[in-house]
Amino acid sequence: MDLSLTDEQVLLRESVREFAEREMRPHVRAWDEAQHFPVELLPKLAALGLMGIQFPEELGGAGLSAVDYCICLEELARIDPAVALSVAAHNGLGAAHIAMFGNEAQKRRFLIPLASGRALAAWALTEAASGSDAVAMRTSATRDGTSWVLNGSKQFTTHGLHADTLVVMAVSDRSRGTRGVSAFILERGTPGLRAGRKEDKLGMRASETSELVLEQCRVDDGQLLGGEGQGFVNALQVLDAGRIGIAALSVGLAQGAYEAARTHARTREQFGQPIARFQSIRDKLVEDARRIEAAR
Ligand SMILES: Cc1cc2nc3c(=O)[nH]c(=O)nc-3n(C[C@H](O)[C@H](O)[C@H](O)COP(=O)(O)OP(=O)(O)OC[C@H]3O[C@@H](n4cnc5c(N)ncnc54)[C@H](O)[C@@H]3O)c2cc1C
């Protein structure tokens, strides 16, 4: 299999390679002490089309690759993997659902500001009690006329303080398991719907991760999403499609972390010489070389 990369997405690494380092690595630090969640560059990512990366251009989107899409998370992630965190639950999980099951009017009333970063996306499918049993949420959905009333809570949503536009998934029939959970999209601002704790995490601190507490929050039958029932199937076809920038991230923050520890071995001194020169710590560096690149 050829795996090397067109000029086009030479081109590209570089692009996003150069915008990381100008307008992110300056900040990394201090993003991560303060848990600053860098709404600022939202703007700056979508100006490069980082914010609707596989959406068709009609869409508002950059319409690139899922090759491209990994190059753009390794390259963010090489810097901070916080904001490439960002970046891949925005495009991978909230938008691309609704990309994914949305219908026309659903893509052009929410995907297009997310897709051209005009919009900020959330997905909420983990709760306190089922994360990798996900099927066994608590949120439910119950229809009243031509609405739904949503009640229970979410956690660890990624943007369920700063999102505009939230995909929440809640069991609409108990009775029917993985067939009765259904996906809603939900705006910011609608009543019922708040953000709960905000957590305070060891790694990437820079990405926002929360609570979501819904509490009668109507919504209107327009914005249920995929079909009635649809919506755990659904969750685990968008996670599939968003596993792959995840694994692109890790590559990335394993690249950074690599390129930071051999530029410590060059300039750090012990007996005299830079510690790169001992046989051990190359064949360390080598290793690690060696693994990502196998990753990648
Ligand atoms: C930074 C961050 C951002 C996140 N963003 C979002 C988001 O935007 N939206 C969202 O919905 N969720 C989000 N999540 C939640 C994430 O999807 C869950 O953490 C994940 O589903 C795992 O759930 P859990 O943490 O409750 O772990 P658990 O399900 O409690 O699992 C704990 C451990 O047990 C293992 N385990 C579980 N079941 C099995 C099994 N059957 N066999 C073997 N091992 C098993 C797991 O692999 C894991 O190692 C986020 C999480 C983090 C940390």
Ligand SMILES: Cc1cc2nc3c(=O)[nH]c(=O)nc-3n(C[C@H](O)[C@H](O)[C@H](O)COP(=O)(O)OP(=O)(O)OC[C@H]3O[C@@H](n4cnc5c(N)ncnc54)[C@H](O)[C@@H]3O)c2cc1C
The other form holds:
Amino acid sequence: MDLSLTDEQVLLRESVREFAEREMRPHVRAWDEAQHFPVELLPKLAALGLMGIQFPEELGGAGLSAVDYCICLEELARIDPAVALSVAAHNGLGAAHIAMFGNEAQKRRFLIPLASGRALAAWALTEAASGSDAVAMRTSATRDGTSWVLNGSKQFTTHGLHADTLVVMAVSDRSRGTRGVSAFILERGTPGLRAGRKEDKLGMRASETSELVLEQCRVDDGQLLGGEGQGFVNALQVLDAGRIGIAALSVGLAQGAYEAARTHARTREQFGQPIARFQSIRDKLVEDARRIEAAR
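Mind sharing the form predicted on its own? What's above is the form predicted in complex with the named molecule.
All you get below is the one chain by itself.
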């Protein structure tokens, strides 16, 4: 298997790395300390095509490959994994669910703004008592004529406060278990939809995570995504495709940590010499580099 990058992929890596160094590195500490989600960065990410990496060009995306997607996330995470996590959640969860299972009308209405970076996506599955355990899901969707009424709450929703478009899973037929969960596309500003508590996280604090509350939230039948009863099944398919993005993010985070450690070892002196000259330190750095490359 040839794991070398093409010339185009090398250029992509260099472009995203230069962007991250210029637009992100000077602000990483301030964003983290303030728990600031950098909405001001989103238009710049969009201009580089990073808000629609794998989506077709005719739908507003960059039309790149899965390998290209991993390159982009790795380079962003090398500087700030919080930003990389937001890009991954937007591309690989909320927008991806619509791209994979939306009908043409839904793609035109919702995916084009998301892929072009004019809108931000969120994806709401997890609740206080459920995640992959669909049977424990409490958020409900009740049909009312040509509409659905949603009630419940979601936890740990990335972009819960700022998302323009949200994909929400809810139980539409409790008697059918995992086949009784449906997915719905909601827009910010929909009556009955509001953000709840923002999580005070230990790390990746510039990536916004919050509770989502739905109280008599009404959506029309055209916002049912992927067919009634298919929400949980489709959600697992979305997660399957998204795992590779989190793996790439992890490699980038490790690379950034390794480079910081290497720089410190070259500049920190003990006993009249940089500690990078000590064999035990060199062994640790070499082993880290080897493991990172293997993971990549």
